[in-house]
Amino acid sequence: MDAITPGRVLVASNRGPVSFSRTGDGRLTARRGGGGMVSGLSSVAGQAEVLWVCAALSDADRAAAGAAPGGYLEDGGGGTGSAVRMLDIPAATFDRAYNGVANSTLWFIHHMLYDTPNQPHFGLAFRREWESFRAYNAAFAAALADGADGAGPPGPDGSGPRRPVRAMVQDYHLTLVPRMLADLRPDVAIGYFCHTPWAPPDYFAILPDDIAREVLDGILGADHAGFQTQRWADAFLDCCQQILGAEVDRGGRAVHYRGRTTTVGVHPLGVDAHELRERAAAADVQAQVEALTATAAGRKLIVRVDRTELSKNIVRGLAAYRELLITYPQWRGRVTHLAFAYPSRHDLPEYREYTASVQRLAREILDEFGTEDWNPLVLQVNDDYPRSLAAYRLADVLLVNPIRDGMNLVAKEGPLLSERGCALVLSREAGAAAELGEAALLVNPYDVSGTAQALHEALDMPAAERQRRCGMLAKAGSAVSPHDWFADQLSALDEAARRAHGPANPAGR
């Protein structure tokens, strides 16, 4: 485990490390969030003083934030070891920023999801949404600036925050924050990390010209910008060069713009193998293993675990399974597809319609192929984490076929937990393909027939070959732990700040 330079680390993300709910008697209870970022921060918190700034996402979150002075939560980071400031952003502003811009515009741009003959329309309504997006980002920038001064709880020895101060801004929701924070606090070293893909210039240019420039300029307020793969980093550099006219140093992996240098790095997020395996051995997961084993009744299992998200390509995945049963009839009665497609962004009509399409095709497959003694498909749309971990343990084949994905941790988690040596059918458009492609069966996510053929090859693969490939996948997927991922970004940020401002104050300037 790499050491973290002592100091104060400010983290900003839309979703924080803790969320709240109410019990039957109305009491607020805190629950730690999941994901690699929370795991990475938990390990860092013991070596640095951490403040996590996030948004209140639910009524219970808003009640907790409102009851805490300045939004600083007494519950802290839900076991992460960090202090938390939860921002109660006005509901209308949040909705326009989060649903109107972040999820309906920036997400669609970076995942290249638009039906361009019909969408998008950038008119007066969008301009109003963009003003809310600015206000939402400004609230985060102001909270980070306050956090740099040590507002809120002092350090454990009562002496207040220690220098250097570094701010780590996360993802597409907060693309304007780095520039805003740099303007407010030029003494703070700023890092930005993009968890999504980055669109190539021709597609990024769908955005209105001034908005496209503002997004890029926002990120270039950071001293260091990180991406999941070299492909996404290169696309960002291309956009900076072609849309902003910025000076791009490809060899030095840096952008020079408006008198500031932003270094650009690749920091692929991996899986905490120990934590994942420990959780997968719990009693609630074992109960699900037994239930799914009974459901499979000795048949091979093709597993997918996704949110019902447009980019995850669930409909084409189901179509490929259907074509597998048509083209390779020898698998009828010998395989079951466990498709766990959990709800996502149901505030948006496109997502409700997509969920309906998934359910409609699933019914068609069951009607076409199901028999009294064989259920070819089990579709579950209610979120159940223990059941997902159980499915990983039992999978013979793991299907991960996104249209486009920044990384995709499912592709890394499944092989780590596999007890049968699962084969991985993986979209070449997932960021994970850069690390896992050698051991996976790569597919074009739009090619349903090609995906059906890959599923057949995976099912038909000799057990020894599946075990060999699965071992390679597990090793690659856990090569960079969440702690190392976060520590690597902090190290790159420290180096960027040293280059820009000298060694006297390496991160706090």
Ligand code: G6P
Contents of the next structure:
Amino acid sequence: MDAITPGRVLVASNRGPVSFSRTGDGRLTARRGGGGMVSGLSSVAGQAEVLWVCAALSDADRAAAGAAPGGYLEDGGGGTGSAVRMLDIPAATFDRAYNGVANSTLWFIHHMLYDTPNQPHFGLAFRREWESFRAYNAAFAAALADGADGAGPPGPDGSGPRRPVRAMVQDYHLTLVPRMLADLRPDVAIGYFCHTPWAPPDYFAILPDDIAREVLDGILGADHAGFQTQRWADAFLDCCQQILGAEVDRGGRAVHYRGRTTTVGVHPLGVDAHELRERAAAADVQAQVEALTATAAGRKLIVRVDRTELSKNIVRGLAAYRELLITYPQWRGRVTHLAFAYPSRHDLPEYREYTASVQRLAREILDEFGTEDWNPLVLQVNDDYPRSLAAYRLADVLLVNPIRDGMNLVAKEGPLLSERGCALVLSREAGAAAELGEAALLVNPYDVSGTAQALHEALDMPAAERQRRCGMLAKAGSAVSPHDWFADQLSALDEAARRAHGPANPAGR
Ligand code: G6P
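Same protein, different state: after the form predicted on its own, show the form predicted together with the ligand.
Then the entire complex follows, led off by the chain already shown.
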């Protein structure tokens, strides 16, 4: 485990490490969030002083933030070990920034999801959304500047914040924050991490020119920008060069623009094998293993676990399963597909329609192939984490076929837990393909017949070969723990700030 340079670390992300809800008697209870970023941060919190700035996402979050002294929740209220400041952004501003720009525009651009004859349509309504996006980003930048100034819980000796102060800004929601924060606080070292893919310049240029430039310029306010894979980092560099006209140093992996240098690095997020295996051994998961074993009744299991997200390509995944049963009828009655697709972003009509398409196709498959004693498909649309872990444990084949994905941690988690050694059918457009491609069966996510063929090969793969590949997948998927992923970014940021500002001041300026 890499050591962290002590000091103050400010983290900013739209969704924070903790969320609140009301119990029956009206009390507020905190729940720690999941995901790599929370576990990476929690392990850093012991070594550096961490303040996490996020948005209040519900009325209960707003109430908890309002009741906290100075707006700072100590220890995150949920055992993350970091102080948390939840920003109460006006509802209409938040809706336009989060749903209108972040999820309906930037997410669609980076995942190349537009049905371009009809969308996008950048008119007056979009300009209004963009103004809200700026205001929402400005609220984060101001809160980070406050945090750098020592607002919030004091350091352990009761003094102000420890030096150096580093801000780690996360994801497409906050793309304008690095530049805004650099303007407010030139003494803070700023890192940015992109969790999504990055679009190639021709697709990125769908954005109005001024906004495309503002997004890139926003990130170039950072000293260091990190990406999940080389491919996304290269796409970002291409956009900086072609759209912004910035000077790109490919060898030195840096962009020079407006008198500032931003280094660009690749920091792939992996899984904490120990933490995941421990969780998957708990009694609630074991109970689900027994239930799913009864469902499978000795048949092979093809498993998928996703949010019902347009980029996850669930409809083509089901279509590929249907083709498998048509093209290779020998599998009928011998395989069951567990498709766990839990709800996501239901404020957006496209997501509601997509969920309906998934359910429609699932019903068609059941009608077409189901028999008295064989259920070919189990589609579950409610989120049940223990059940997902149980499915990983039992999978013979794991299907991960996104149209495009920053990384995809399902592809890394499944093989770590698989008891029989699962085969992985993986989209070549997932960031994870860069690390797992050798041991997985790679597919073109648009090629339904090719995916059906890969499912057949996966089911047909000799057990020893499957186990060998699964061992390689588990090793590669846990090579970089969330702690190391975060520590690696912090040291890249320290190095970038040192190069820019001299050794006397390792991270701050
Ligand atoms: C996925 C992406 C992240 C993103 C998150 C937002 O997990 O990989 O890059 O930040 O979705 O999801 P939310 O539910 O907060 O909109």
